[in-house]
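Only one chain is given next, in structure tokens, and it is the form predicted on its own.
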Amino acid sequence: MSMSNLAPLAFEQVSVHLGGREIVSPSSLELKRGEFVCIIGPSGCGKTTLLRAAAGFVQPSGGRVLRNGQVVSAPSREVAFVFQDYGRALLPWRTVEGNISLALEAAQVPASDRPARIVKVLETVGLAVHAQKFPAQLSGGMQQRVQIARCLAQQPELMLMDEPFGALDAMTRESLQDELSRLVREQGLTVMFVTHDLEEAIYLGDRVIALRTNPTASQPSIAAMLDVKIPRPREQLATKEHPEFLRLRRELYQFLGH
């Protein structure tokens, strides 16, 4: 089978139990090539512990996770991670430049090649004018650009996200899921979106997958799949008054008991 025909992720019935308690019940999922997949559910339901698993962050106390049929066993640079807290994310002492320059240097790029590079991805996230300002001189959705655009420099196959506008206001988060979404499509990315929001979820995903808390073998921790086919591209208003946007949020609501 070629590569282009595996799965750029899959999880088959993983599980995992930290300090003695199952976080996650035994799990299947797989991601199509260019799949925006949300990830929802309450706190304390293990998104992040299933998104860290995929990194290879955390390994399965059972089951195991592939990436394009390879048993993922450790991190790899071909699989991006966007943090939430993307003050921590950056290295303050560094540019811009210099933080999107550490993906470059990780990947062992030749110093002639990097330059142009940065520049290339510091456009592709309109930070350009920027380059040379330190973390500390940016805003809170600027910061979560550079991350995203030091993720981007890697020419990742895979990103992972872990609620990475949530900290933001709801304009400049607005404002980033509509510049995720466009570089996503330019890109080809997959993307694995872990989120608290159920209207970010249904706006950005292709697929919305919703996990409960404290699974049971009669209740796993995967409580609902839903596809989502609203047309792309999505508009902030007009796409949140689509019907198919407003009974997708009532089904999530009930899978989730508000």
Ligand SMILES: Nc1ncnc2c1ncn2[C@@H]1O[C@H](COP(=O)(O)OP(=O)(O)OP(=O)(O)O)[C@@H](O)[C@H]1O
Given for the second form:
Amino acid sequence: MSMSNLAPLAFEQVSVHLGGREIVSPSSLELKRGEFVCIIGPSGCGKTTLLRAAAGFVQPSGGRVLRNGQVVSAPSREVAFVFQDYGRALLPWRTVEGNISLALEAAQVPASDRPARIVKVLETVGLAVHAQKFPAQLSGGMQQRVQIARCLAQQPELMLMDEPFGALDAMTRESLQDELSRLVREQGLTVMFVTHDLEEAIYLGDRVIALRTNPTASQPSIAAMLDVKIPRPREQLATKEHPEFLRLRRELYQFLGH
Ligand SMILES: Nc1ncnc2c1ncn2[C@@H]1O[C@H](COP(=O)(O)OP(=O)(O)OP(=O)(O)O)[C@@H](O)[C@H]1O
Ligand SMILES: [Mg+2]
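Could you give the coordinates for the form predicted in complex with the ligand, as opposed to the form predicted on its own above?
Shown next: the complete complex, the earlier chain at its head.
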């Protein structure tokens, strides 16, 4: 079988136990190459745990996580993880450029090749003019862009994002959503994106997965999977007025028990 037939990420009946409790109940999910999958669900339902299992930070207690057909047993450089807390993800004593360089150093990119790669990735996120600044001199949105740029510098195949825009104001969040959509398509990335915000999930996703409120029941954590058949490129106003957007919003809203 050729590699291209294998899913960039697959969960096969994955369960996760932590502290003697079943945090994720046996769940199966397969991402398609280039697909943007959003995970929503109430606080504590296991979203971060599922993402950590995908990254190889935590091992499933049952089932398997596969990447391109291989069992995930440890973190890999082909997988980038974007945290909500950009403040803690960046090194405060390194400049923007220095923070991006971390990814290249980890990948053992020769020092002479780094400057050009850094400039390129900073241009992609519109931060080239801020290369010499320190994280504390940037706004929250800009710091989060630096973290995303560092992930892109890693040239990952898969991006795992844990509420990356949760701490940002609404305007910044919308512009970063649009920027991320563009980058993901340009770079052909596969994304698993966790959010609390169901509008964000529908706006960004090709598919939205809802996790159950109480995953300790002997039911799969995954309670619903909805395809988002809204054309791209999406646009903040028009997309959010699209009949399909409104329909999915209502369905998920009721599902999440508001
Ligand atoms: N290392 C751990 N040991 C024991 N319990 C844990 C551990 N990590 C997470 N949990 C528990 O697992 C449950 C799910 O946690 P998780 O962080 O995956 O939820 P979440 O859906 O990401 O929540 P939030 O939306 O608040 O970020 C919580 O009850 C949490 O307390
Ligand atoms: Mg979480």
